[in-house]
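Just the one chain here, the form predicted alone, laid out as structure tokens.
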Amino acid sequence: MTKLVDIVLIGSGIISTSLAILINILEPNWIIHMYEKLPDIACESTNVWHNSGTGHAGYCELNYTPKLSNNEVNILNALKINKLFNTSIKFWSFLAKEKILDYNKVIYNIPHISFVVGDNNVNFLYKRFNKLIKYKPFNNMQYSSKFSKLNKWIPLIMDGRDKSQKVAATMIEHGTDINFSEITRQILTFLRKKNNFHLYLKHTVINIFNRNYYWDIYIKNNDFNYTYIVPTKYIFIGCGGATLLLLQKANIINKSDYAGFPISSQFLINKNNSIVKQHWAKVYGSVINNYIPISVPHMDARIINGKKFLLFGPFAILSTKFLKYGSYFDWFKSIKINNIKLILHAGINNIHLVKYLLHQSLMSKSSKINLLKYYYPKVNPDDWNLIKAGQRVQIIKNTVNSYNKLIFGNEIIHSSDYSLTAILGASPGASTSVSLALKLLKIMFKNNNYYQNNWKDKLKLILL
């Protein structure tokens, strides 16, 4: 039998890859496995074309902030992510500061903006701004409907506008653009470089067996077509979209009580350096629909492999694959007998998002570009080309009372031994990737007390 193994991580994105890396820091003589079905690492959520690259703090995205039925401003989710992303940011700084990341390379200043239209738009953004600069990470905000003020925070975006419009706009200068593929590649790479970790690519885990004090993977090498077994004490699965199938095979999760709802998306993006260069911010609109939370379009500046490009969407598709390497079989797979009610229940009570969905699949470009022109008055559709994003699964859960809860956010999932634990769901799980990972590892090592008799300590050190 293959030597047992400390831990198994399922994915090479950048959750699986923050685990890793903790692991490592406070357990270095452990055996750490990592196992992707695809020929490199990072290829799905994680990759730098499959995203917005937004650092995530709360600084811009108006759905993260709702407005409540009495007209107030509800922002205790901003200050929630703003905390969650500045512990990533924490652990980033420390794995600069170890020659283990390089910073410059990964991370760039860049303003977030919060920009709208119409009175009833100006006036919640106005209540939003008032509660938000109460708070500490919010208080270098700034706030303004001036049209000469916005014209030097976002020139694109005010060139050629109707000046009778009633507009206003939110900015903080300390956002962040985050290449999250590079973060994994650049940690990767120092890992790769330890005896004891292993990374295995286009190796895919086709099973999962509880034997009671340890688990047996099933995996599939897809260069030669044979199958082995490696035995590990704990296993963590973050394989995206995919991680329902092997919860089901795992039977970790009861198959009539969650189910998947896969969305694809596409953004519009601009590579003319003559435009690029006239925006620098990421500009976040309203929600379209204040019951579709994925249809906040935003407005990009992004730096990619050190080129500056446009981007602007998302716009969604519907899909039936988990991953976007992944099969049109997918969801089919994850229908059970169990879950069929689930499904259909989830369906007819969101009947507004599958519309929604419906309606982005069939756009055609020069809609998009009619969008955008809500953004960019004088676009000219020839700059603009469409290109495929992430896929995202969001999940459906069964709860008391009903069977309609579609949740947009993740939630961890372990088994009853807490030695096994995976991520189902989307947003914003990079920006929050390592409060994910150091909650995982609270978890899976609940039993054994590791986490608070040995690294409590430790990683307060590094998250100072």
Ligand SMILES: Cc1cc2nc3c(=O)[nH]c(=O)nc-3n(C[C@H](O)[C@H](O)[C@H](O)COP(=O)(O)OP(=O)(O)OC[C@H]3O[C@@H](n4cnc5c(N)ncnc54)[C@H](O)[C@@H]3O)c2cc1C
Given for the second form:
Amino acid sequence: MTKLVDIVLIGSGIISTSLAILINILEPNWIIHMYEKLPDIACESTNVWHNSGTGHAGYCELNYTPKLSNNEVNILNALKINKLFNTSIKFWSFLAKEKILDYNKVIYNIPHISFVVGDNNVNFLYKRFNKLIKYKPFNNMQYSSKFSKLNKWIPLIMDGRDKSQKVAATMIEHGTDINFSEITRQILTFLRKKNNFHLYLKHTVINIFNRNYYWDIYIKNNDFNYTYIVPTKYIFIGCGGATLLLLQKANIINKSDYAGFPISSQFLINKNNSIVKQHWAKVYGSVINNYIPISVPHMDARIINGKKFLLFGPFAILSTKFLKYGSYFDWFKSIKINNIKLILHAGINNIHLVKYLLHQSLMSKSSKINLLKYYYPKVNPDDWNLIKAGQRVQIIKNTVNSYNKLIFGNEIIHSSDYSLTAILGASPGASTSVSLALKLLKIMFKNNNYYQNNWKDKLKLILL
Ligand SMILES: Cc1cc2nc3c(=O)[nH]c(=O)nc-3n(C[C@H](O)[C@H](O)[C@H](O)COP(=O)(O)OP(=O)(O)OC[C@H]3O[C@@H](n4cnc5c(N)ncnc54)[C@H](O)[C@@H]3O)c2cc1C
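Could you drop in the structure for the form predicted in complex with the named molecule? We only have the form predicted alone so far.
Time for the whole complex; same chain goes first.
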């Protein structure tokens, strides 16, 4: 038999990579294999052009602070995400100290702004501000409804705006723009220098079998079109949208309990440098549709490979692919006799979401520009192009309380002995990747007390 690998990580996105570096720090002698089906690393959601690069810290995303039926604002999710994001920042700072990460080339300081229009939205934003400002990470948040002030914060958004409009914004200066694919690349560059870390590109994991005390991974070498088997003690499935397919194939989940709902996305990108120069903030607007995080449009300044860009979106598009470079048959492959009922129930019970997605999918470029006009009144359509962004697969779960719960966050799945873990769902994955990886470690190694006995104290020092 081939030598037993300590852990196999499937996929080379930011989640698998965070797990890989943590394991290497904690157990430097363990043999780690990472298998990636594409010719390069981090080409799916983690790719810099496929996500918005927002360091989600709860500062500007209005979908994290929903309005309750009594008109109060629930800020618990914003506080939680802030804490999770802070763990990522602490870990990335540690990697920078260890010269693994060039922090200043992957994380940029940029104001995070929430901008709203209309009486109800302004009242909501003011309530949200008054609640959040009492908490330390939000102490420096500023609020204004004055045109003169907002002109300074967001000149493009205020230029040409009707002065009779009721508008307001909050601003936190220490928000971040993050190049998640560069973080992934730098960490993997470091790991690839180690003798016991092996990254295999153009290798697709096609199946997984439980052999009681270990797992057999079936891997296809895409160049030479042959399949081989690698035995391993632990596995993490970090295949982004395609995770569901592998879990179904490997019989890890009950097929009637889960189904997937793919949504792809597009951004508008500005190609006029004189306009790009005038905007330096991530500006999140009101939630258009309470159902999905991608229904919060935002106008983002970004730094990509040292150059400034301006993007607006994302726009949701109905799709049947589970990955951007996936197959149009992905969704159909995930439909089984056991989960058809689940999908139909979810569709009927979330008809607003289906309608919203259909509407977004059918929007022409000029309708998308019209939506942008709401944020940027003087928009010149000729300055903007549409680009394709990443793919998400929302998870439909059969729960005891509700037959068809749609999950917009992520859910960790594990085998009964905890030696296999996987993540279904996405948002706000990349910003909270370190906390997610830490949680995975706790779950995976629950049975042998590695975490409690050997790693806990070491991690405390790293995450000080
Ligand atoms: C439009 C959009 C905007 C977003 N904006 C933000 C944001 O602003 N901030 C934020 O924090 N997060 C954001 N996200 C979410 C974030 O991008 C993802 O949560 C994160 O990148 C997921 O990383 P991952 O490692 O799980 O998956 P991925 O990056 O998708 O990686 C999965 C990898 O697995 C590989 N793979 C799949 N199947 C196999 C197989 N069978 N064998 C081998 N390899 C396989 C794929 O090729 C891929 O490389 C956004 C996502 C989208 C789509």
